[in-house]
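Starting off, we have a lone chain in the form predicted alone, written out as structure tokens.
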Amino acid sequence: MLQPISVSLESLNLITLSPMLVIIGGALLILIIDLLKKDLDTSLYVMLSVLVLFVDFGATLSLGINERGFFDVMLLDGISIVAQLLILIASMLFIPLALTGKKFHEYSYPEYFALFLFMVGGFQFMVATDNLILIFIGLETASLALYTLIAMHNTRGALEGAMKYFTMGAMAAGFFVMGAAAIYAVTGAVELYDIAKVLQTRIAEPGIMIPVVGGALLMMVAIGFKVSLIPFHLWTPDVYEGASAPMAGYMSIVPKVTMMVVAMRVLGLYVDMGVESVRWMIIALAVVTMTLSNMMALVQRDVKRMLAYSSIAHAGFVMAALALDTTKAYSSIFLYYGLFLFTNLGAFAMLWISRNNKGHRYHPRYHHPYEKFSGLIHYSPAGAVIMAIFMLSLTGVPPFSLFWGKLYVISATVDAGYIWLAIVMVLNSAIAAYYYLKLIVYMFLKPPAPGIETIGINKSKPLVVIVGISAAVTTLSIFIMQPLLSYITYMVSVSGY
């Protein structure tokens, strides 16, 4: 006689969840309240946002401390819970960006906020799980929200841009469901710890090479969309140059870091294994989109679309750590964007208090073309200044933060025997100064273009605030690196990476 099955609340960790309940259950407050009252000031919907996002920030923080009160890792690994948090810093970032000197559409209804928070519990609920399936339903909650928020912005370039990212998106969801079809017929499982298991008990079977690197090729051009890897980067500087400065700005680093984690499970169990094959197929992608996409950036005349191609080198460069196989440089991809994140983000947070309805006034098509900045220490030149400050650490400059990110990706790459790669890496740094560098020369060396004294017309105190944040941090980045490399290596370390 089959005996009941016996399930207990507490074997199913359901504590594990409390990070995505909170961000859902904020999601749905907003609803509620805009049924409830309509025309509320955006303020209440920004900071209510940028609450449940403290405390969601709390309440990930906490599935990382033992009962004594010190960090370990307890429920989730540790992964997990440094990807979420940058997720979530990010995001808290972000949200003050609506409180704006100038109305704009998407602010003004408060489903951009909630659709908002549903994509940041998708986000998470891909970094927190090793479930195909279930990385599958947070990839998809997460970019039809973004989809959406894309083209709240209500512009031509919005509307196209969010349907060139539906499009692209589709065509990454259908590659990685047929790669987990793939890696289940082989392994009958979608859990990545019991597909590790199956493949390492099979790995010697004859013809069995075949369909895993198959299905490891279909995630990895899933994967590729989603962090725009060449060639499946096409879509990337059109929906950045039509979304809103700040959403360009969010997925330069949000969206990126969550593929890279799935990646580091899905791509990292092939490599671990020793699938030769699946780790020169990464590193031949980060090479060719570190090289292609900083030529691709050298030549163009739109300051938002050279730093979409700039976070496609990024990634690149990035990529190139998961191929190696050890904790540092497991690690490197965390700091790299950990730091990434305040210097983009900054970056993008100035390109928007310089929008203003005159977006053609300097180029017919372009809204922030190298002229717009000309001779604009002139002007502003805290702004100058700052801006300087963010260009200098993406090219890598010291002390700026991006330096320490860059350095320890080649350092670990260093360590890993590649030398050839890290010299490639550097040469590709080296290259990507020109185009860093050229906006510096036309803010500083240029003359002034008329009417340049708008360029802060969209300026606000929350803007202010994000801005200095960014910059206190991208410039004070060597009082923090220590500990916080010390923190992000443990916490990978005991992730078993």
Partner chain sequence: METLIYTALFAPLVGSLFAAMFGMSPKTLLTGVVTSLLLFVSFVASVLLLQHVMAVGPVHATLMDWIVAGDMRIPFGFSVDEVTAVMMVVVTLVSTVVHIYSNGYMEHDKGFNRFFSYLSAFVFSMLVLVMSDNFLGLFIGWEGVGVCSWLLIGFWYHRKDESRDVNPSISPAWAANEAFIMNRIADLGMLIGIFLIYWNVGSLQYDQVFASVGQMSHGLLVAIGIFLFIGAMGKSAQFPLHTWLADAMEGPTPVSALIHAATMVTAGVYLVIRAHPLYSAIPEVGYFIAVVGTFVAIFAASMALVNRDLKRIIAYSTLSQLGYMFAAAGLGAYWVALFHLAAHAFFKALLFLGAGNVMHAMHDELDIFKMGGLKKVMGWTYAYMGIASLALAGIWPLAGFYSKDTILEVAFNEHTYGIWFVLWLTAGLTAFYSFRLVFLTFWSDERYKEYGFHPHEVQKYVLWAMAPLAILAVIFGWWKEEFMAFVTRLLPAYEMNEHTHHMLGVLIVVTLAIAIGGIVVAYLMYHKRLRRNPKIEASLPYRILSNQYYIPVFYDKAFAKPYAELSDIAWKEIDMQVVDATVDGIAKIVEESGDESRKMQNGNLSDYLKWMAAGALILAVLALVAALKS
The other form holds:
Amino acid sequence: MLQPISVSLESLNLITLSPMLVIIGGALLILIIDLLKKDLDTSLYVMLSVLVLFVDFGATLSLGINERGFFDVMLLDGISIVAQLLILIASMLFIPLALTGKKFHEYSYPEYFALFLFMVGGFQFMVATDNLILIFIGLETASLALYTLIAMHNTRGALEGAMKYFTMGAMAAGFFVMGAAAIYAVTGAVELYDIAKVLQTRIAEPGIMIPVVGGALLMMVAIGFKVSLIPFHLWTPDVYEGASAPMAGYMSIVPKVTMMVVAMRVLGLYVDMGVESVRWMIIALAVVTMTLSNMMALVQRDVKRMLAYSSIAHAGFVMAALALDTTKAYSSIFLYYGLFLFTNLGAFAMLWISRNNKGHRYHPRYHHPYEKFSGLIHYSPAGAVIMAIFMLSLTGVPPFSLFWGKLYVISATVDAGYIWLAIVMVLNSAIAAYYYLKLIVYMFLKPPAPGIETIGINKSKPLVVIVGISAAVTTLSIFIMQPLLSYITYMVSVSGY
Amino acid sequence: MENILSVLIFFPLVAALLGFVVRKESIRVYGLTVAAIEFLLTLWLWFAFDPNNAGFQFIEYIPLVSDFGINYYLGVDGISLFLVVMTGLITLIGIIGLGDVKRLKNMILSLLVLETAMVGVFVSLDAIVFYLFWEFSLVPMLYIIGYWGGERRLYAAIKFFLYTFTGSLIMLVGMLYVAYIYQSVAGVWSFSITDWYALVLPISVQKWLFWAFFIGFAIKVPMFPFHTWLPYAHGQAPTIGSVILAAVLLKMGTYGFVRFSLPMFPDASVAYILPVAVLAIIMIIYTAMVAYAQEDMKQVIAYSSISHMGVIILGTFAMNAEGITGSIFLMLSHGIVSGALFLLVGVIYDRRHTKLMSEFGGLAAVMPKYAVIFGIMLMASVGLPLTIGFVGEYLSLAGFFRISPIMTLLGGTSIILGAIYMLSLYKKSFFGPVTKEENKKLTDLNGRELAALVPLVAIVIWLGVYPKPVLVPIDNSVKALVTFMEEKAQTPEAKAIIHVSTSTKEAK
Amino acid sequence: METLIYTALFAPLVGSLFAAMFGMSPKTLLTGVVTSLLLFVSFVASVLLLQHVMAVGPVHATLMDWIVAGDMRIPFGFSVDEVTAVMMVVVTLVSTVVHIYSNGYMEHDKGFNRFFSYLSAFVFSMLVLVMSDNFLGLFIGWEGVGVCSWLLIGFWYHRKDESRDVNPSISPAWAANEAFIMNRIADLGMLIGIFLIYWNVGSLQYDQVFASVGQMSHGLLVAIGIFLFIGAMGKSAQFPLHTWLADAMEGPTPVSALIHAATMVTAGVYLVIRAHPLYSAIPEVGYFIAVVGTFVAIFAASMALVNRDLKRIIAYSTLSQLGYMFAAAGLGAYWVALFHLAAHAFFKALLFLGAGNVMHAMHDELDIFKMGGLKKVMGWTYAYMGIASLALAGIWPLAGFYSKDTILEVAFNEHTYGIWFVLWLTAGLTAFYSFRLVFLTFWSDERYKEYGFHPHEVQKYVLWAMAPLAILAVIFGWWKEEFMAFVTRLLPAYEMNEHTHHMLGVLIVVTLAIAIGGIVVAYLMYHKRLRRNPKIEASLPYRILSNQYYIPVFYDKAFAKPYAELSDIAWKEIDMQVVDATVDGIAKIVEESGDESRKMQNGNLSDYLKWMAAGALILAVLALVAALKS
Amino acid sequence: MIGLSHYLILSAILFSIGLVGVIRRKNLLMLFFATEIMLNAANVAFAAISSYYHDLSGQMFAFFIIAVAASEVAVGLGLLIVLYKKYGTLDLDNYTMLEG
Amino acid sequence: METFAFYLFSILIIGLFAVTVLSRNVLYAMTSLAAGMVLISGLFFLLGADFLGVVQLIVYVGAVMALYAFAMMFFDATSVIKEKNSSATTVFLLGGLSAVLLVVIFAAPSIGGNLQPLYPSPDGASNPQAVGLVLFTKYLVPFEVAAVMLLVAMIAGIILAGKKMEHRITSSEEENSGEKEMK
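Can you give me the structure for the form predicted together with its partner chain, which would complement the form predicted alone we have just seen?
What follows is the entire complex, opening with the chain shown before.
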């Protein structure tokens, strides 16, 4: 018969769960408040969410580094903490965007905020573990919430996008579990550190490479889907277009950072072990992704869609760093996303502000065609300048933030000896410059579009504050580079990457 | 004022930001004042500069990202000093000569921002900071060309931006690689140019790095076959845009060669003299021919810029003090002369709204002052002795003669071909009877235009007759550079080709 | 003495600047007077300098450093030695005369002030050219005179382009550009020569360069000699760079007198004389120079035979005389060349000024076929031109006789009988065309009446101003011995050998004979009336000559037009269609690939899912390839 | 004797069947069936490996996959209901507004 | 016996699932899916994963199928469904190749080496007991997260299927009209 087992509370290291407990508790709190009193204003929930996130942020900051907890399921290494911080910062910037000048369907649900917090919790779980099971559960929790959040925008586009995202996500989930199964079949483990141990002993066995690489391949499909690498990216532009602008911006950062961490853990393991085919798969995906998505972004007529493709390209750009297997490369991923976060969220927030109630005035389908921004400088100089700053940052023009990110990623690539890859990366940046520039050209150099004076109709103080913060960080990033870089490098290196 | 360089960089930027408050009606005076103060500051820099010190002066050093070796590191030597002064001057002259354009305020503020970037490029001693200003200079220029330009301004502006952006990105890869090597040798990251100078690179590495930097600089210069953005940019840009583009922005490329390529890759630079010189000669001859075929006055001058830049490249790759000093002087003189020529074309464009030579003829009779100043600038442009244009061209060619007499002969056709297209321009526009009725009533230069042009004429003649105050500091720094290159060069062939002046040798 | 040097040098510059201040205002007599006075000052200073040099020796002055770079150290240095002093006096004298003359000649011209500004600037440049103590300083003057020549040839810039049949020079502006560009071609050669000197000597100072001639290899010397001579060929309009000189006659006549006869065009000769230590070391190049000079002498003279244009005839004669000078210099008789240079300056300037008077009288008509019998109305001018022509023809005892005859003697002395013969023949031709001009203009029937001209003599002071030239044209030759003694302090003396001494008398007679013969033929043909023979005029040789051997047309067809066409191709076909199109093509390819790859994003979920499955397969293939490779 | 490979191959085949269904189906409801098949295929593999290694992790994984599958059905059907209510069709060929 | 059962189940499952993905009739498809699920639970029992088998039965046959059945009624899709299926070649080529790929990966001979189980089933414990033990110790966190996930799914389902989604609250009229144009 079974022996009763006793587990000491200390060994569980419950503190490792504290951030997630906070956020799930917060979500439940919102649900309870909604149950107790209906018709509370959105602003209440927004601020509650921000507070919860803030507490979560504090809890995350206070975590010890490189701790495991709960039967080693939880893993709080440096990258998990950095990733969680990024997730939380992005979430804190995202949530106030609900306080718009106009009413939107999704914000009328208190559940929206609960779901959002659940989603954040899911993401946090995903990065705070190296157990494939928990990664999968966290992923699905977050994804299911995300699909719903997108659909709650309740336009045809949002529903269609959510449906596409959902379906492809289901398929990707299938690939993920099959990949996990393959790895499990080889190693008998579902925890990455065990997997690494076992693989290390078996790596020399003949034929082992087939299931090993096969597993990685299947996982890569799932990762590629979530990080939106070509050709698994196809949902991305459609969903971004359909979703509300802030949601699109959020999606371009948080799920990707999260999945990037998973990729670092899973694929990094292979690369670290010297499985060259995995490395080449990553590089190939990265190169194809940046190149094709840049080209596709080039021919877009809608700014939001363009930004969708651009975020794919950025993902590909960062993905390249994954193949390098150096501390610097891994650090550069976080640095890049840390900077990308502000810029891209800011850019999407600007689109959100420009969301006008005249609907499809400039184009039967698009909300944000380039023409809409024509001559913006004449009516809203500040808006145009800020948007231009974001675009220049995305282009990689110094001194704006993303330049430093690109610099560091390319530097990592060069250090690792992949000079050709670095050249491909910079050439892609050059292609990308065209479509970012196009928006600047429209805003600054073209005559004003009719009705442009109503472009800021969705403006509200919170939105302006968020945009302001993003713009300030984007512009003054050089001054935070040193602390940011040393912090991230430290966190990544203590995690053993 | 030990931090004068920071002041020089940030004064226009701060002024531009504050300028948003200034009301439209007063913005011209504001711009003039700011540019004048900046120019005076550059002059102050010149006077405070010790011409006998060949090294960097007014050094400022503030760590920015110390983990990654990026520092706010500034300094000037004789090579960059005058480029800074010229930047101040040309900006001031440009603002003086600025006609009535739409949205004057935006124009002036963009110019001030541009000035920050330009000064920054020339005084940065950290590669990343250099790159920062280098890239950032594209933005205001994009706006200036794209907003105030001609009919195809958008095409021109975007082409300008993308082309140079692409080139400099490749250069960035090169920079990162140098930094990486530095890191692997020295153990710490550094993007300081002076640190990089100390780095002896293996020749094979030098060779590809040379080309990586080359692409960045060559597109900016612009060298054949990367030059096609320039005619569009000039053709479409407003007068002030062309002036600054030709006078300062192009010089960034050649400055880059002197600042980076030569001292960092002496062996590669020597090894690639031939291909570079061939490109330069193609530039000189081919673009001179293209210039001759133009119908638009501005395009003639645009292509002539390319042709002259070819001579500068030849001088730079002469690997001796004569040639390099000459090329730097030619940068200055070309800046002033081409700036003036673009201003002059702007004058006629303001009056007639066309730049086609066929629209003119006999202007000398109608606008004598204009014709005189144009003539002086033309002569400076074709390198007449006792004008500023001669000194640099002569020294550049003389320097390169040591490398290859034949190629110098080919490159020297610049003085013939230059005369051909410039004189034919002058003949078509200024000589002959006045055929068009509209041209008979043209007014001569007004006070504002004279105020912009006369100082340039004075400089053209002053530095043509007495270039010594400028030449000596340049020469000192260049001699130091050449000596340094000779010491650093690894192959005996390179050592043989790099020619250290006997005076330097004796001083040792 | 430095003061004198600077006075001589800068007085014209001051005058030029002074005149320039009034450049755009209507005519002010003041400018003419002031510039002329300043020129006179310069002349006086030059004469004083000459005396000083005679008495004491060369003077040297350094104003300041000009170019300092690397080892190159080029000052504004001026040295006045024997050759320079002679040149200075000649230049300033002729200039002063021309200035005064111009006061009258340009009286009604709108650009009066401008003209004097240019003219004085020219003198300044010319003085820099002759006074500089280094090659680059010479080059300053070299280019400076080129520009002034450009300005002055194109002085009447407002005239429109004509076809070559109407006006062989097309237009003043065209001619100016032609002159400038041709000179530039030669200047490049000169520049290369300078570079050669610099990198082999390390200095451009004359004294250092000439001192190190001995250390340089022969080949190098030859190269330097040839390149410098190329420079000289441009400025002195030697074949094949000669076409500009005739076209330069589009400028006002005083300009032709000063620049295109007396001074600037002789700069090339001056250069060869100046660089005599160099050329002495390379006699084969000298011989080449002599041959070129000789060829040009007869070549130009032949064109003058049939020309109808008053000024062009004189221009060709200038060309021809320059050939003589080069022949002399090339053969090593530098002082003879210099002597002829000076003599030629006087009589040729006089000739041109006289021609100017005629033009003035004839309202700028240049066709000598439309003149005739002018001696009745223009006695003084006739006298001047007669003297000048006699001098040119080399009739004893005028200046031309001494100088030209010596050249022939030199040619004989060197045993280069071919050269001698050609030059001798040319002397005859010279006499013929000079007097053809004189007779057709001043004698024969008064054809001008048919064309409705009312010629009149010019102002008195103008005629007086010309007097010094006329006097010198007569008497200058008498100072041959003194001249030789003076300049051979610097230049190598040239000794005739025994054989020549014996033949001297014969040579003189032969030469005089052919000159007189030429005059006689001209007299017979033209003294009564213009005799035209349509048959001859239609004959091939005549047409070749009157069309300048079709060389301008050939240049046009062989160089100018192809260059323009090539330029057009370079721009429209290469730059636009190839270079730029490549760039745009790349952009287009990128964009089209974007459009193509966008098709995968067709909105259909089912296809998206297929792509995902396909992606997995593609990855598998990739993995396989990577595995096989490693 | 049935080895691990048998089960794994079965799993692979089932997964492929699911894949075929996913890429073939145009009706969203039936497409979702196919995704269930894919997840179940993984379950088979996990259960088999778990059993052969005598390791429980695989069974845990399979257990959670079942939970995920259930959740997905809930959300997926919710989405389908909205779509059907609003646009009256479940054929994905009708949902191609977002493209390009 | 085991072999026979395995092959029987396998063939049946493959067949049933093939029907699921190929049938035009949604009812057949669903029925065969449910049957396949049941048979898979049979496989689980065969593998000794009794707990998993039971969960499979309950969740799929009980819950999932019930949900689908409800949904089907809602969609009024009980009859044959017309699909414009895309070209069979592409589909089966992709499917076939994927099958080959997966089979290659999973049938690799190296799988099933002598590995030490990391979380061995405790001796003497029945499968549900063992599972329970692991689930509530090691996998407590994932278990709880799964609970959250189910909560999320529930909320999501309620919201999406709720009445409120039928009307848009977003303050814009034209946006709707714009959409109508697009239909």
